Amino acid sequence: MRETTGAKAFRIVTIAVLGIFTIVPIWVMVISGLKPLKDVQGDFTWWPSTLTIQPYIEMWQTVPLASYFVNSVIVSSVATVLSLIIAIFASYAISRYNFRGRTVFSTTVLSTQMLPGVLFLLPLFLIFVNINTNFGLQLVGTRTGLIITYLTFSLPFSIWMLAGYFDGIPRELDEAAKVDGCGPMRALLTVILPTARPGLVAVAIYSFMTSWGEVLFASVMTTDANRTLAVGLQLYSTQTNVYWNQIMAASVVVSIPIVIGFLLLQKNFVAGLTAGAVK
């Protein structure tokens, strides 16, 4: 079907407007990180009167950003790996086996996505406190507790999406693997997972992005020693001053890992989302 002139013009205008809404905030963030503080606090200009990289140097001194960066990398990476491993086995079981409670489990996993994450904050905090009281296991204010917290809302989506992706993989592959002498575990690891690579990449990116940029739970479940980047950015605002240029510079640095990862894996990410969303 040939596109009409009006439809083409509408598409171009829509893309241009969306592009402006996307590019302008990024431009303001980048250019504000290259301005002296007095320029950022004064009247807004699209181009700084003086270009400087000093905010990118001072931001590491004003706030222990390097420590927060390490905490974010550890927490996000471990949460992503654990979420991916658990989701693989859970979604494969849902996709390939009929067991008692299968429908209830699948519905429960999906229904958790209907609730806002803030509802889980107080229950999780109380659970962690009771675990510490009864078993002496400290979870509040530790990386371990934050990782477990992130698993609670990354796992349901990961399981649901991977289950849909596994449903799209022909069962004949499993049967062929069994004929070749593979058990269920070996068939999963050597046949199904290589085929499901786009879905795995999509789940990994989603889990990492969710953990990397999360603020609410990290602000409650961490201390000064294990604070993450998303929470650490708030420390550029003090009682006497707000270092806007350093905040913008730090925001650019924080965004780099996500942007690079998405650009490298965007094909697999899009393929995994589209395949896993439709059974």
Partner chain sequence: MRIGSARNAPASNLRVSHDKDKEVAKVKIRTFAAAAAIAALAITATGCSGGTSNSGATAGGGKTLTYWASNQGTSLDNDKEVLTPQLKKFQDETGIKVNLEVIGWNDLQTRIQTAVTSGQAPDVLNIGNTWAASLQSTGAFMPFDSAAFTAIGGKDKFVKTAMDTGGMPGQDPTSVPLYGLAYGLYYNKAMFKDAGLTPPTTWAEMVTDAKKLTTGGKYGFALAAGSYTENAHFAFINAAQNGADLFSADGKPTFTSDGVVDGISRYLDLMQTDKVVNVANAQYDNGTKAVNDFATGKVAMILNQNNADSSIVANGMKNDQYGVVAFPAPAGAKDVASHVAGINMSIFKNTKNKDAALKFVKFMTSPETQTALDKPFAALPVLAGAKAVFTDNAQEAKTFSDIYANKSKPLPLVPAEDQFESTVGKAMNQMFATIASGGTVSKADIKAALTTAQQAVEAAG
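Taking the form predicted on its own as the starting point, write out the structure of the form predicted together with the partner chain.
Next comes a single chain, given without company.
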């Protein structure tokens, strides 16, 4: 199939414009992290007066970035795993069973995504405090509290996407497994899950990114003990100085794992979307 001149021009212009738009902030972030403090406080330059990795060294001291990093990794990973497991069960039920209340469940869960975060921030905090008072389970200022909050943030979308994905898996497959004497749970584990891998990967990526980037709830629910990167990064603007170069360096460092992970798995993500959400 030959490309017309118009189509080619459109392609080149689109790619060029969007390429620049996308890359400039990334470039600024990377390059400013390699500048001495004097540079970032003075006029902007596209290239540092002297290249230095000093910001990458100092940033660990200015704020306890390492411990925030650990918190973020733990919170995001655990929330992702739990959310994935819960979503698998729920989507399996929705996709394979026709039970009373299915519609209500789907509607209710999915419409929670419409809630403005500010509406339930304070009530949620109060509920956590009450759980602590009545059941002795400490949720505010702990990773546990963040984990159970974050896992629900990605849950609705995950359930919706996985149910769509499961729907696309021919029912004959699990029927066959059942004929072989598998119970429904065995059928889920041995037949459906392996087939649904791209969908699972897509959902996992999505959950992880949701938790990794959350700011609003983290700013209220975290203390020194469980502060995540999302809030920790703001601490670089202290009373004395705004360490722009360290902020940028830290931004690069917190972005690298997630960007690399996402890019490595993007094929799966697109495949999962295609099969699940975008059918």
